[in-house]
Every structure is written in structure tokens, then in C-alpha cells.
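Next up is one chain by itself, shown in C-alpha cells, the form predicted on its own.
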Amino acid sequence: METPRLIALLHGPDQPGLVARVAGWIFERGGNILHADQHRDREAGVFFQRVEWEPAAEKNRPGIAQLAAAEAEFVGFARGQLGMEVRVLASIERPKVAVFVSKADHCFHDLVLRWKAGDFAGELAAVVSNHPDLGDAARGYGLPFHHVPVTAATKPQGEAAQLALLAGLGVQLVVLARYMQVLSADFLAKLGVPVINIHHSFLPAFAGGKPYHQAHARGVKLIGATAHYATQDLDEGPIIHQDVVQVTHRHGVDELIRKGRDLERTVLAQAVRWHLEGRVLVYGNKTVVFD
């Protein structure tokens, strides 16, 4: 069985001796570096570091007590010394997440698949719906489903019934495998909570509703998919992952539609992923990410 790690995002104002100090407060410890990457951003001035190590245990393995405590330490350090706003996580650790759906499936059976397989660092928790239609195929995979009806009239009260269920499993991110509603600002402060939306377009072109006839109707060369954080500003969120391919001519409405489709299914999982691993550093309105 691995040892427990702990991964550390920072951001800060860059300044001489950053690195040297973070692996010496380690090293100090008894700790053992096992990754470790870093950016600046020059015309900012911002350094971002990303840095993942066995910290020392006094058996064999570091227990869920020593994790808290050394994550506690280095989140004092980090912020009192060094002036860096950090988050922490453990690789012991398995964040619970919902899936939002409505009618499309391709992201939601492509998710579940992959969580089954090992390939996530969390918990698929519940998969929540403002339709039934996929009621059949979230509990086959045993997992649980949850229609919550959403309409313009019944929004606000949709959208408190989602908190409320969110809130009592105690889910740490939304993950919407296109899901067919926009969800309000008011959500999103309640929430507190990431949430990771795929959106069949390569953003900032072509957003909002039919992006793929959109693209045919300006004869693009390129279509593509982008996985971002949701925001209260619609398809304006920072950006987690994108991916293209190239189209032609020759191809129809419905053919770009399949070939979107494949992309969707890879850059959400890929930014649920890099997510759950903590390899995106959010800052403005744009990511680092450690990949």
C-alpha cells in the first residue's frame, strides 16, 4: 500500500529563494519530496508551485492525525513566511462528488466508467437529474439518483432542493456532464463548492446554445471542447483543459456533433482528474495546472 502524501498548491508574489525554502521546511521535517513544479508568471510577478511528499511517520506510515497536523504546519508556514496563499490535500483523501445530467449521456456513462475503473481520486456520491431519464442507468451502477425538476418557474426552488441534498452528502465538487440548465449565481455562492462544467465548444468562440451549427455554418477547420470552473459569468469560467480536431468540408452537422462528442467525453474527465489529484491552481481568472 502507498504511503500517504501530501500535495500542496501555492501562489504568491514571486521572491529570491521560494523553492529552496519550501523543500528545506520538508526536509527539516523528515519529509521526502516525491514531486515537485513550479511557474512564474513574469508579468504579474506571481509564482505558483505545486509540490507532493511523504511527510515523516512515527511508525510506518503516517496516520490520518500526523496528516492533519503536518498539513496544518505547512498551511502556517506557508501563509505566515512565505506570504503564499496554499491549499493542502492528502492522497488518502477521496472527495465526494455529484454528477449533474439531464438527457444527453455520453460524459455521464464515460465518468462512471472511469470512476469504476480506478481512474479518479474521489467518490462518485450521487447523480442528480432534472430529468428521469437516466434514472435507470445511474442505479444499474449502483450509484443513486436524484430527480430534482427544474423549470424557469420552479428554479428557485429546484436549486434550494439541490443545495440541501449537496449539503447533507457533503459533496466537495459538481461535476456537470451536460447538464441543461444554467445554474444561478445565487447556486454558486451557496454552493461553495467547485464545479466543473464541459462545454461543447472551444472557448471563447461559439459559446451558448447549438455551438456545432454554429461552426458549420462559419465552414470552421478546427472544432473543439473546453472543460472550465462554472462562474456566475456563463462559459466564462477559467479554463481547465481543451482539445480540437480537425474537420473539413465534407463534414455535416451531425458528424461534427459525433466527433464533439468524443472530445467532451476526454477533456471532462481529464479536468475532473487533474482536479482531484490538485493539479489546477486557480488564480483570477486563469489556471495553472500541473500536469
Second form
There are 4 protein chains.
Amino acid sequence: METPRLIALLHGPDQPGLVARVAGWIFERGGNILHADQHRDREAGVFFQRVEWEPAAEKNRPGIAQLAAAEAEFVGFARGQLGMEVRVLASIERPKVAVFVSKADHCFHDLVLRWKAGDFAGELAAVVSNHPDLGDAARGYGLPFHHVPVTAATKPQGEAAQLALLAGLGVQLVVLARYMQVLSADFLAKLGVPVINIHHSFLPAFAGGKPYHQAHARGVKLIGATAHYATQDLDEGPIIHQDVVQVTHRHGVDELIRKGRDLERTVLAQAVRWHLEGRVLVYGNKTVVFD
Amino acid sequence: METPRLIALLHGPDQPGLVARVAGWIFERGGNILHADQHRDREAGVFFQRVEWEPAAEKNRPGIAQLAAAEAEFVGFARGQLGMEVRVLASIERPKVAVFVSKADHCFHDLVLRWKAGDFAGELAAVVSNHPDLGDAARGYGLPFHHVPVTAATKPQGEAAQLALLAGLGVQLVVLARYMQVLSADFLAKLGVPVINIHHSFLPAFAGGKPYHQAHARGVKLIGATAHYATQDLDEGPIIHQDVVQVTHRHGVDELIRKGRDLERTVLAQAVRWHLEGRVLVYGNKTVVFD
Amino acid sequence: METPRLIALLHGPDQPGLVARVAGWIFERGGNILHADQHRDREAGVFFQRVEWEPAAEKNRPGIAQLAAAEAEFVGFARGQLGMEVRVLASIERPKVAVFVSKADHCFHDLVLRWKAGDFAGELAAVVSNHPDLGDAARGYGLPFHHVPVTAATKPQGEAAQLALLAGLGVQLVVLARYMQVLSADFLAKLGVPVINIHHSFLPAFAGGKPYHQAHARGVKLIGATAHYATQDLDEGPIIHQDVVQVTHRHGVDELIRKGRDLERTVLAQAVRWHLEGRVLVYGNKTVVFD
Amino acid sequence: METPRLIALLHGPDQPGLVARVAGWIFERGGNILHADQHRDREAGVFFQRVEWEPAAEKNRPGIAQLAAAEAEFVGFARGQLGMEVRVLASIERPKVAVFVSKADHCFHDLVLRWKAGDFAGELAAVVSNHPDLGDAARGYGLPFHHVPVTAATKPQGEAAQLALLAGLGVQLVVLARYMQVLSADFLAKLGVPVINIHHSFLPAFAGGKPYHQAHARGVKLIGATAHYATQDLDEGPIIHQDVVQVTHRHGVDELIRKGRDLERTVLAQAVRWHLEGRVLVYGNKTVVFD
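Given the form predicted on its own, state the structure of the form predicted together with another copy of the chain.
Below is the entire complex, every chain and molecule, led by the chain shown above.
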């Protein structure tokens, strides 16, 4: 069985000796650093680090209480002595994740199958939808499906129901897998946990509906997908991952949509995996991804 | 020695039998079709075709006069009998090309070296610049270099001088190889030949100066380049080719710029090559590229 | 409802006028060519064409008998008058496909979900496996699952049972979706329909077992997947599609395998789609893909 | 002016506390770590690290003597106390590089232009060729060109002349930029500095001459290029970088060769840049690239 690990994501004002002090602190307490990746934004004067280590254990493996204590102690050190912002995960924790869907099912199936293949360091706790369409598929996978209708008129009630559901489950991450409703700023503020969204991207960008039809009409040569954290500014939050494919005039709108679906699946899955492995550090409106 | 070929780019209202009528017309006159590629935009009801053929010749090879006659005859057929817009090139023509540069030299060197390697179906007739910086390099390659200073105050005179120069040389294509001046609508209208431009592309797009610095600050994961025909709307003309590369936080601004330079070189060269081989059909604000 | 179309794949000795004669033949019979794509291998002197057209119909739409007659007439023309090898498909035919699996399920799920999304121009008639493991998943999708055990000792009987099953169903394509048994030359000869296989590809190639472990030990920077038609020489048949992704030392063996799975899914699906749309012309040990 | 930095590449048996001990050692001596990237090969039990730091200086900047002393002290620490193999570079050193060419000039021009653009952390000290063809181009760039004819009969003398030349110049890296001679094992042994080579790569691989013709005949869908350190086994040394592009039947042999040239240029340039920045750690027959 794998030894439990702690993963810390730190960032704050750069200063000499940070790498040595973090490594020294862990080493002095008998911990063994497995990975340490750091980055300096020299223009902004900011230091970023992801460090992953096995803390010391009295017996073979540290228990949960020991891990929690080590976690708290490290947070105190990083904040108090280094003046850094810090987030710590334990590898044996399996954060609960809710997947929001509407009717499109390509990202939904892809995420669920990857979950079953063991790709994600978390637990798929709920599938939430504003439509009943994917209920059978979710239940077929043995997943709890929650139908929460949301219309323009019922949005406040719908969001309140969603918030109550997520809070009750202790969800720590929401994934919008082609969920076709805009989340209100109020919802995001009350939710208090990260939300990952996926959307298509084009060069140039297109406003308005039917973006693939617009892209086809404009003769674009690339279509793309972007996974990002949702913020109040729709489709404008910190970017986690992006990818594109080349297309030609030979590809009709249907083919563009199909290629877009394939991209959305892989880009969203990669972003969710990185997030759950503690590889994504958010800083202002950007991310540092320690892949 | 290669047999001369004609290349026709046609588009117009779709109707049954177009492929057969074009092929039949060529065949009946003893021509041999080497390539024929067609595309239907079914929503718009438009037919596009690129057809390349060896016209019949009395002796081994058709002379220039015969080619010109065959060209004119085909244009008459396509317009008169098929109601199509058409452009015909002869493979033995080597259209004259002017390359406009400022101070950045990466696209300039790349284009020239590809020209020397025989990659382009045209003749590099002039290097034009608003700065003297690349004069020695151009002359070192044995190329005529024309320094035409352009400032805000002297733009009309500068553009008039450029137009006179290009007309005098019989230039049929202008390539902006990181030429850092906006061409006026008046210049484009008077020039009357296509202008290919290259610019960086980001997801999302950034307005204003120092785009690579903005992209770095925003934490973009992709940088790209787009080659397009210049129109009055700067950076908004029909797209010929696009490509991107993935970047991470590990790449500083310098590295983004370097990767951008590499992309710009290959994307611009590809667009110029396709244009000179008669592979790019412009239709409204888009292109159909028969690659 | 879409008008029925015929799709012909031709190849044979190059000669002047082939494009015109094919197009003329179709046009004279009232057909309307939708797509025609041709290719000349000038060194080998071979002409390749894919042509897709709507044949004329007495009423609105041709019936099945009319289509079959048009198909036979075209085959006669192509063979008899042009001396070409030819294969013709009708768009309303839905050829039956069998998917062979073992225990790995990533390509299996991916193919099935794409089938449900309408991506493939065929009917998924049977899932065949030498292991019972994926039976529940197949039945959960509403698909007939056939468990045909095959061991070294029982291979002749197993293959005989598979052949009987496929013949009984009228299967016209077999897809090996990570089927971990080598098909005998005898099986392929008796089967008489194409078999598409997917396998990993590395630069350089690795012989023997555990290829991802070998690739990791060798420090490869790219991993790839290749879809090809199965022939007697295992993994050596005509290549339909290939793709690669970049990897680094940061990626452990598990991550290489996961990336390999993602590649295998998309490369295999693309090859199956192209095959079923009549876009793949096999010629000697290579393919011409009219994408 | 940039502060001088030291860059160390370490590898050896893994043990707890290595990150802390290296960082602590640097910090205690007043150094400031700018980048530290490490990797564990857990199966092999090997630890790899690249660490880049500014050593302390009495005045503003350390002089060369101070840097050399710090370098020697670190090597002693890494070998003596950590039991690691280590190589240290100083950022102010500009190692001398020799570029070997034959007649093909695409990699040659590309490397030289990148050198002029400041892309490489080294000095281009000599262009060496077995043919006189690129002499004018090299001299046009202001580079010393050495024509050393090598035939089957004169290989020993030719290699001896090359060795004398390189030793006299103090060359620390040889780049084979499409140099079409096999270097003997004896030459490599006596040379004693790394040699980077570039060659085309195909899936599947092709033995023998005219590989692009073979690849075309086989209908490959990808062509690639690999940069690696030259060893006695030709084209089999540790891989530094690889890349591929997709091709189709539409691309003739000429186009495959042209795409191959483009790939070779960028892949070789990337490998040379990484090497000169101390980012490539060779271990057995593989590399760890700290990009």
C-alpha cells in the first residue's frame, strides 16, 4: 500500500532561501520529499512552489491524525515564518466532486469512465442536472443523480437547492461538464469551492450563439477548447488547460462539432485530474500548473 | 523539363454537372487533368473547385502564346457557360513578390532561405522597408532593397512611393513579414493585388501593445500565429493558415516571443507557398485552401 | 430525409481523361456529384479516386433496387471501360460491424459511445470477446455479447466459432478494440472482410512485452498509436491513421499508459469512421485516405 | 547586467533529504536558488536534479575566480558528501561549439540565424565540412569555415585533422547539422565532448537509403525528426528531443522532404539550446530534460 503523502501549494513574496527553508523544515521532521517544483515570476517578484513529501511516521505509516497534525504544522510554518499563502492536501483524502450536466453527454461519459479507470484522485459524489435526460445513464453507472430544474424564473430557488445539496454532501469541487446554465455570482460566492468549466475556443473568438456555425462561416483553420475556473465573468476565469485541432473547409459544421466534443472531453479531464492532484495553483487571474 | 500546367480556381452557384462539365471541357480539348479538388458549401449553395491540367500542345510543350490562349478560353467558358468566378494561373509564370519588413528579421531570413531552396512558385522581386536596418542582409542575399521611410506625417508620400515602386516592378503579391506599419485602405485599394500578413494569436485575444507580455501575465497555455490576407480591418481579413504551440508558466516572456517567432516563420511561409501555388480561393471573408 | 448517395473508390493505371469520363458517365445518367477527390501516384502511374454522387431517381428518391442497379452499372463501367478496380457503397446501407475485445475497456466504451452519438455509418452487430469480463458492460449498452474462449490449445475451434458467428450475422468489418489474441492467417483468409487493429507506436520501436515500460526505460519523448488493417504480418498491415503525443521524464509508466489509452481511442475511432464512410482505399500495403 | 549563475546537474542513488541538503548547502553559503527541478526514477532508485543559483559575492558580482572556486566546492560536496555524479556550468561561460555540415544547408542556416538572434548560450567557433559547398555562406556570416575532406580511404587522416582542429579551438560541443559521414567509435572516444545529431524518424522505421521515398511508398501518415547524442551505435544514442507532423497521400516525396527539413531545423535547434543551458542530463542510454 502506498505511503500517505502531503502536497503543499505555496505562493508569496520571493526571498532568498525559500527552497532551502521549506526542504529543511520537512527534512528536520523526518519527512522525505518526493517532488518539489518551484517557479519564480521575476517581474512580479512572486515565488510559487509545489512540494510533495512523505511525512515521518511512528510506525510504518502515519495515521490520519498524524497527517492532519503535520498538515496544520506546515501551514503554520508557511504562513507564520515564510509569509506565504498555502494550501495542503493529503494523498489519502478523496475530495468529493459533483459533476453538473445538461443534455450533452460526451464530457459526462468520458469523466465517469475515467473515474472508473481510476484516473482521478477524488470521489464522484453526485451528478446534478437541470434536465432529467442523463438520469438513466447516471443510475446505470451506479451514480446518484439529482435533477434540479432551473429556469430564468426559478434560478434563485434552483441555485439554493443546489447549494444545499452540495453542502450536505461536503462537495469540494464542482465540474461543469457542458452544463448550459450560467452560475450566478451569488451562487459562486456562497459555494466557496472551485468550479471547473469547459468551453470551446476559436481564433478569432465569436460572440453569440451557434459558435461552430459561426466558425464554419468564417472559415477558421483551428478549433479549440479551454478549461478554466469559473468566476463571475463567464468564460474569463483562470485558464487551466487549452488545446486545439486543425480543421479545413472539408470539415462541415457536424465535423467541427464532433472534433470540438473530442477536444472538450480530453481538455476537461486533464484539468480535473490536475486539480485533484494538487497541481494547479491559482494566482490572481492566472494559474501555475505543476504538471 | 516539366510540362506547363494551368491551374483554375472557380467558385459560384452550385448546380448539377459542374464537375463533369469542367472535366469534359478540358478533356475534349486534349487536356489532361492532374488534380481536381472541389468543395460544396451546401448551406450557402456555393461550389468551389481547383483544377490543374496540362493543356494539349501541337508539339511537345505548349508555348506561352498557346497557354495564354487556353487560359483565356477557359475563363470565357467558366464565366460565360458556367456563371462562375474564375482565376487562372500558368505554372510557368513566376509572379513577382515584394516582401515588406521593418526591423524584425526572423520571417525575412526564413522566406529568403526558402526562396533559395526553391520552395516558392514566384520571384522575389523586392525587399521594401521603412527602416534601413535589413538593407545589408538583403543585399548580402543579392536582393534589391528599397528603403521607403514612413512616419505618421509622411505616410501618404511613403505609400505613394511604395505604390509607384510596386507598379513599376509589376508585383503581384505583397508579403508583410513583420512590417510594423498599418497599410491604409487607400493603399490597399490602389495596390490591387493581394497582401498577406502574419500576426500572433492568443486564446483569449489581447488588445493593445506588448501582447506577449499580456499573454504571460494572463497565464495563457497556448500561443499562436495567423496568416491572412490584409484588408481594411487590420488583422481581420480572410484566414489562410493558423497554428499554435503549448506553453507553460516555465516559459518566460522571452521564450514566448521566441516560440512565437518560430510559429510566425512557418505559418507565413506556408501561406505564401499555398498562395503562389494557386491553392487559396478567397470567398467573402473566408478562404478555401486546396492543400 | 437525406437523399441516398453512392460512393465509389477506384484505382488503376493512370490515363488521360479519367476524371472527365467518370464525371461524364454520372452526369449523363442524371446523377449529381457531391464530392470527387482524386490522386495520382505519378511514380507508380496509378490513379485513385473517391467519387460520391446522388444517382437520378424516377420519383423523389431512388429505391434500393434502383441503387443496386446503379451500383452494378457503375462497377461494370469502371472495370470494363476504364480498366479500374472499384468498390461501391450505398449511403443507405449500414454494414454490420463486430467489435472484438479482451479485458481492456477504453476503446470499447469509446467506440460504443460514439456509435450511440451517431458517429459511425454502420451497425454495431456484435461484441466478441475471449474473456467474459466486458459482458455486463456490453449488455448494459443493449449490445449482444459473445464469449468465445480462445487458448493456445483451442485456437482452431475458437476461430471456427468466431467465423461461424460472423458469417451468420453477415458482418462486413471486424474492429479489434484491444483484442489481445493474434488472428491466424487462416482466420483472416476465411473471414474475407477487413479487420482494423490498433496498437501503440514508439520512436524507436520496441519488440517484446511491456512496451510502455521499455519506452519509459529508454526515455522516449513521444508515444503514439497506429490504426491499420490486420494482415498476416502482425502490426504490419496498411496504415490508416497515426497520432502521437509528447511525453517527458515527469510522466511515469502509468501516465504513459494513460496517454497511450487516450491516443488509441481517438486513432481507432477515426480509422473506423473513415473506413465506414468509404474514405480508405487500400493499394498494395498502403492506403489512400480521402478525408 | 545579469548576475552570474551556477547550474548543477546531479544524479545518483536516491536517499532521503537530498533536496534539503543541496538547498541548505547553497543557502548557508549565501547563494540564492533561482530554479531547482528534481526527478526520482523510483523503479531504478535514482535521484536527478538541476539546480540553478546565484552564488554569494563579496562585491556586487562574483568574479571568475570566485565562480570557479564555488563550482569546485559544490562538486566536492556533491561527490564527497552526497555520492552523486555532478556537472556544473557557469552562466558566464560561453562554451565553444563546432557545427559539422555537408551539403544540405537548412539546419546550418537555421542554427546560424538563431545564434545571431542570441538563442544559444555558447559561441559558434567553427563550421567544419567534408565539402567546400557551404564555405561561402559560412564566410558570408563571418564564420570560420574548415574544409576537411573525408573519404572512405582518408577517414583516419580526416578524423585526425578534425580532432586536432577541435582540440586547438577548445570545442566543448559538436553539432552534426546534416553531416553525412558516420563518426568512428575511435573519433568519439578521442573527442571526449558531446556530439548532437539529428535524423529523420518514421513510424514504422525504415532501413536503407532514400527513407522519404520509402516512407512515401509505404503510405506513412506521420514523419518525424529525432535529436540525440551520437554514440558508437549510429542513430541509437540518448534521445534529447523528437517531434512529428501529420502527412497524407496528397504530399509527394518533395513535400515530405520539405516538411522533414522544417522538423529537423526546429528539433535540432531545441536540442542544442537545451544542451547549452545545462538542461539535459544523460543517464545510461536516456536523458532527463529539465525544460
